Structures are given as C-alpha cells and as structure tokens.
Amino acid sequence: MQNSDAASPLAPEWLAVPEDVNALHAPMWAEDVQRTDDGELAIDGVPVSELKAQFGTPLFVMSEGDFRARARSFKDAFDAAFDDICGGVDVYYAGKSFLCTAVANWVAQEGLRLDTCSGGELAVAARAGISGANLGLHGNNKSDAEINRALDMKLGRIVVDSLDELERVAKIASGRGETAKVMLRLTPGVHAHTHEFIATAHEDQKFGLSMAEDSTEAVGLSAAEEAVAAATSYPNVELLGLHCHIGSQIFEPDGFAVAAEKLLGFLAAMQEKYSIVLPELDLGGGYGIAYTPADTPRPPAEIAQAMAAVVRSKCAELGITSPRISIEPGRAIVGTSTFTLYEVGTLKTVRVDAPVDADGKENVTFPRRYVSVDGGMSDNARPVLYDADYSAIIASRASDAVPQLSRVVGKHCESGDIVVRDVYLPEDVAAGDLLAVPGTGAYCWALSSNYNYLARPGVVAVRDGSARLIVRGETEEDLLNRDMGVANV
C-alpha cells in the first residue's frame, strides 16, 4: 500500500505533493482571496459559506477589484513601454473570454476598448453603452446582419478574415453609402507552444489570410497581399492595418516577437509596393495564466517591454514609422480574477494499475479517489475540449489530514466529465464540503451549456466586502420556457 502523504505514481510529473493542503498558490488566485482565521476561504472578506447560502452552487465568484487591477496593469504597462514608439497602446479586452454588461462597463471605466466576435457580443456592448469607436468585431464568418450592425454602431474596426468577407463588407458598406473601417487578419505561420485547437497562426486552420506566396491563385501574391490590394481598391473600405493572433495560453515571448517582425516586414513591403501607409497593427492576445503551480505567467510589464523592444528595433531596421499598436488580452485579465465554488457529493476510491512503483516493483495498483461535485463539464468544458489542467482546494474549512491523489469530476453522464484531472486534496474531504477551483474566469462560463438539462450557474462579483449577482443563474423554469411543447400544454 502507498502512504497517503507520498507522491502517487499515478500523478503527472509536474504535480507535487503539497506541504500544506490549505495553502493558496498566489499566482492562481485573485489578490483578495485568503483564508479566514478559522480556515475558511474568503474573497474580499466574504466567506464562501455566505456565498453558498445566498447564491447556491455551482457559482462563479469574481473579484471585481482584481479584474480592474489586471485591466489597468495591461493598459499602464503597454502605454509605458510603447510611449516613445507610438505614444501608447490600444488595449482591447477580448470579450469572448467572459462578457456581461457589468464587465463591459469595468473595461470602459479602466480605459480599455472591447473586442467582440458576434452580434450577441455587440448587443452586450450596446446594452452597456460602449461607444462603437471603442469596439472591434472579429469572426471568420460574419453574417450580413452582423456586418450591418457593426456599421450601424459605427465600429472602430471590423477585422476581416478572408477575401470573400472583404468583398462582402465592401458591398454592404457601398450599398449603405458608408465607409467600413477594416483590419486584415493575417496568419504569419508562427508556431505557438499550446494546444492544437487554440494555436491560431499556422496555415491549416480556419482563421486569417495566409502570408505564404502560394496561398492564392494570383501569381506571385499571397492571400494577405491580394487582400491588401483589393482593400485599397474599394472606395467604401478604409484599410486601417493588420492583425494577427498566434494562439492562447502562451508563456514564452518568442512567438509574439517573430509574429511582430513578420507583420512589420509585410507592412513595410506593402508601403513600398502600393505607396500606402497602414497606421495600425494589432498583435493579438493569448497571454497565459496559472491554472496549476507548474504554470509560470509573465507580468504585463515584462511582456510589454519585450514586445516594444522588437517593434522598436524592427521599425528602425525597416526605416518606417511604427504603426499604432494594439493588443487583445482576455484570459490574462479575467481568468485569475474568478474561481468556481462547488459542493462535494459522492466519493469513491478505485485501484489503478501503475507500470512501476517508487521501488521499481511492477504491476502494482494504487488508489485514485473520485470526488464528485454539483457541476462539471456544463460549467467548465475546457478539460474535455483541450485537456486543460486545473487545481482545487477545500474551501469551507481547513484540514489537518494528509494529501490524497484525487480527481474532481462532475455529475454528467459522461466519463470524460472531469473538472480537475489530478490534484492532492486532504484525505478527509467529505460530502457537503465546498471546493474552489481557481482560474475559471475565462472560457468557462462563456462555454457553459445545459447538458443533461443542468441550469447554467450564476456569476457573482465581490467588491468592498459585498457580493452581488452580475449574471443570474438559470432556473429550470428558464429552460422549460424555451420548450414550445411545454409552453403549449
């Protein structure tokens, strides 16, 4: 038998046995999350037991102060780093990571702009009163209705993803007698060290215009250059500049540097060949956060300074004036601001074969405990979509028990319904305990579903010791109201 406090051969190499199962690994949590004197987790002084009693579980719990501070840190760091190059940076919060009207207002109040990628996200921005000049619209397949809405709202930019879409935007703008402000999304072919489904700058994927010379039927032209030539020929299109996004959850700055160099080189070549000056360059987002103790995110100032150094030197080498730079952080602002609160239900322990134990013995079985909670893949689809790793702690109390390798799972009828694949939780975790999973602000609520007819959780914002709902949790009545068979009974 394995000692409960020893490392399990079933655990991944990066997962260490914690010295203290109650300790919070600071990079994974909002700054105002702490344990109270009696061991309970609290956010800005509000204990999780109070949140459970008032709002129920599962529940997304967001620190408004932490969100605002991270938004300001990106704006301040990039403005300072690029001040001598282009007078600062336009920071667009990537609304796809998490968006509601409250968050849209925080973004505007902290001096950021907002990036959207659908008519629905534009509707949220409009409801929040965000000026169209401070909005951008992404998407690889924008509908005519979405393009018309963007023009109705006088958006500051429409990021065009293909030659077909460029033609459609030009046609719609012409029919309205208006001018569409356009950026071209390019795929620079930069490899980002991330999951295949969230790496977005390689050739074989749906986003962007290829910079490869053989990517179009036009002899000697890349799809990117053909789009530049076409955009400049449309009287109802104002070509603002270029855009790229190399992927998500990226920790190393190398990919950003290579992408910046390639796009600046392309911008200079277009300036020389077509005698046009493109005033803007968007270098996207994708900055990683800490989901587990193995993750090492970089502070915004370090990212900003590294990117500014590349832009500064490359523009000097090319002999061009730097375009106005913009970036699009989403996860890096909202991800760590939020944790998901669950209640523990059933527990079971299984025996799993391990190839070899610590003493070299073969075919030894080891225990893995399954801890079931009252949510799952309907409120966090990332583990099943991307093999994403998360962590968890017991939140309703402190524990003196030894750590035991555990797997936190949901209540859905799927074997892949895993919330946290591997984590050491105290041996005495029991039904009724509250668990907190950090780093769930980005792409968890946004990807949530009603699988198995579970109602989607609410989102609570905590500030100055007070909690309020910013997104109401669904009820069964909400779900049934959309069922026309029920409605007609």
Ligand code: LLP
Given for the second form:
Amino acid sequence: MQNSDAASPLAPEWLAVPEDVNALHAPMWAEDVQRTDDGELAIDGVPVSELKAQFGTPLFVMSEGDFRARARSFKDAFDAAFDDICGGVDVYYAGKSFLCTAVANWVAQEGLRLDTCSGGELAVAARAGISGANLGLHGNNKSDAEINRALDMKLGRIVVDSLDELERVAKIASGRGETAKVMLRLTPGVHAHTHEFIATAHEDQKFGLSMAEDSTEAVGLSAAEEAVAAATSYPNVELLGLHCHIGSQIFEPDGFAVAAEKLLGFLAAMQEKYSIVLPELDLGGGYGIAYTPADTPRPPAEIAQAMAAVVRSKCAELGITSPRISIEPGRAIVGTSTFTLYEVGTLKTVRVDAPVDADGKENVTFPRRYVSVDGGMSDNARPVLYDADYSAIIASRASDAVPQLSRVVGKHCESGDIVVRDVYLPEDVAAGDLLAVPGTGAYCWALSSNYNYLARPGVVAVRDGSARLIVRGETEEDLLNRDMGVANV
Ligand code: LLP
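For the form predicted together with the named molecule instead of the form predicted on its own, what are the coordinates?
Now the full complex is given, and it begins with the chain already shown.
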C-alpha cells in the first residue's frame, strides 16, 4: 500500500492521512465488519456486493449482533456498577435514535426497556408487543391523545416536562379513574457536549422544569419544586421520581456526575420537606460514539463505574437510600451497529485556495475531490443539521492508490448536501465503486426525508451470515401514494 503522507492543507487538523486507506478503524465499525481476502467489505461474512445486488443502494446495513452486544454491555456494565447501590439499573433504549419493530424486539430480548417520545413511537412499541410496563414516554408537548394512549397501554412512566403538562396528565388520569405513573424532567443547569460541559447555564431551553429558585412566580420556589408539590397533591398521579438528560455525544463522565449530584441533592430535600419517597432517578442518555478517528468514546463499564462512585458517595453524604437508577442510551447502542452503503457516481476535482501552504507560500491552490453518491442529506441530515463529521471507505474493493483528500456529497439540489466533509479516499475511486459510511445507526434513518422526491432507503439486518430487510426501502409508488392526484384539483 502506498502512502502519500503529505496532509492536504485543506484538511482539518484532526484528520490524519491514513497509513492504509483500506484499513477499518475498529471503534467506528460493528464488530463483525471486515474485509474479505479479496479486499471487499463484508458484514458477518456477507459481502457488500451481495447486499447491493439484493437490496440496492443507498442502504442502511445493520449488524444485529453488534446492536445486541452493545445493548447487553450497557445493561451488564451498569447493573454490575450499581448492584450494591440500588440493585442494578433499568436501561431504556432511546427509540428516537432508530426504531422499528425488529429493534424493539431485540431491546426487550436483551433485557432493556424502551424510551419513546411520541404516539408514533408508542405505536411501533405496541406493534412489537412490548409490555407497557417496560415503556417510558417523553416529549415537551404531548397531546391529550398521546397521554391517553400512554394510559391505555399502562405505561411504566410518563416523563412530565412542565407544570402545564402535569396538570393535564392529572386531569386526564382522573377523568379515566386511573393513576398515571409520572417522572419529572428537570433541567439541572448542566449542559454537556462531547468533551465539554457547562455547569451553570442552559436554563434557556424548551425542555424540563427549572431547578433555579427564581424560576416561578412563587418566591423561592423553583418550577421543579412546584411540580413535586403539585404531583404529590394529585390523587391520580403517582410520582415515581426525577429525570434529567444533559446532552448528546458526550465522552467524559463529569457532566453526568454533576447532574447526578444535583438531582440527588434535590431529591433528598424534597423527600424531607414533603415527607415522600421518590424511588426512581433517571440520568438520561447521551453517551458518545466514534464517527471519525478523532472521537474517543469510553467503554460503558468505565462510565458506569464513574457514575456509580458519584451516586454512592452523594447518597452517603445525604444520608439517603439511593433511588433506583435508570439511563436512556440511544446512539451508543445503535450508532456503530450500522453503516450506509452508497454507490459512487459523478466525480470531479476542484482547486481550492489555501491561505498559506506548508512552506508559507501564499496563493497556492490545492485539489479537493468531490465524490457524489446516490443518497445524501435525505438519508443523513446530521452533517447539514449539526456540522457532524463522518468517515468513509471504498467498500467494494481494496485499493493500492494514494490517499486523496475528498468530500463525499449527495445528489440533492443543495450545495450544503454533504455526507462526509473531509476524508482521504484512494485516488482511483471511480463511478460504480461502493462506498461505506460507518456510524449511521443513530439519527440518520430516524431523521430521513423525501427531499427532492428521493425514496428513503431500507434497513437490512445481518445475522448469522444472512441479511434480511427489517424496514423496506420506499418505492416510487410510496412517494406518490399520498398525492391526491389531478382529479381532485
Ligand atoms: N433521553 C432523552 C430525554 C433524550 O432527549 C435523548 C436524545 C436521549 C435520551 C438519547 O440520547 P443519545 O444517547 O442517543 O445521545 N439528533 C441529534 C441528537 C438529538 C438527541 C435528542 N435526544 C443528533 O443526531 O446528534
């Protein structure tokens, strides 16, 4: 394998020229993705050319084994770390990251519960036969229909987001002569993203009940406390406990630890003041994954132990029995299980001004290769929405060519339609090559659209050497079947 080790000045600092442009950086891929002896990418032994032939591209390709293993590893690691504290942890898979009936089933089979955030997600859970006791419902603006559906399905918890909603849930439950099991979502003033967290701000958001003392009209009473007092007084509400979610794609455990301490302190104060017991505390999701070699996620056991140490010592300090802890990972379970398979089409190279080259010369231009694929922002909106970085490799073959700075773009009528902003691909990448983008299991299919009337791709699950559709791709007929037709004009 040749290597041109001169990094392009157009490349971001974190992106190194790969020593081997065919190599898979293990943290970004499902466990069972490998190159075969002839250089093609295969998942659990199934080569991508077979997947292409059977299902077409673009295609979400998911390793069932990898999903299950990550689900289990969260459950096992948190159970082990919290065993002596609260007898284990309830892990709710965050369905918003990716949900279909097959996945809901795997979640249940691996001993996890399911976190939903809409009536539609509840419908998937119901279709999959998940027991209501193992479901939670989130959302800052739940409709009455969604609250009724949650009560119909006898949900284990409704995570109430505001004082308004608490009143509505109480009223609906009372009208039905039933009791709603409720958690209160609080904003602990901790906001974390990747390596950083801010422990003072972030009241200014739509989610949750503020813990700040001046957050309601009632002097000295936070919205969170007002909600605890109200929930305790409603006969048709059973207040299970408190909840928070501090952000997403977080690597360091510090933010979780600060949030846990704050919520435990508040929980202890409320138990004392209102003579109640709050048996549950949910610390949300947000555990990060590797999208590029620059991302360095920690294993679940490490996060679990760090969080357990904080809960253990804070409960001892407060002199309380720890509530039962729950967490809600989404991305960290499904993200790495999946890659998107695309076919390469149009290629072009542009020359781009770089301000200063390696020798300090100005007005030097450098090449950037544009590699167009047959999907784009309709199957992965994250680069456009969040400036998210991804990586890519040629999947249909290995290459001996030198790495060249490339930008993988979609086929949409939009110049921002970028799939992978910066990646070194072999110089001989050509139309007809299959390209794989790893780490697309979370918030890609879930956020997909029909922009430009592109059909949303299907999702295949691979297990024991065979691939099956778990969500079929859309057809042209699907695209047209809600259009009421010219006869109605
Ligand atoms: N629990 C709650 C209450 C949440 O709001 C979320 C994510 C999760 C759990 C799961 O978080 P995870 O473990 O998957 O990070 N679309 C964005 C992420 C939005 C996250 C929304 N809430 C993205 O693609 O980065």
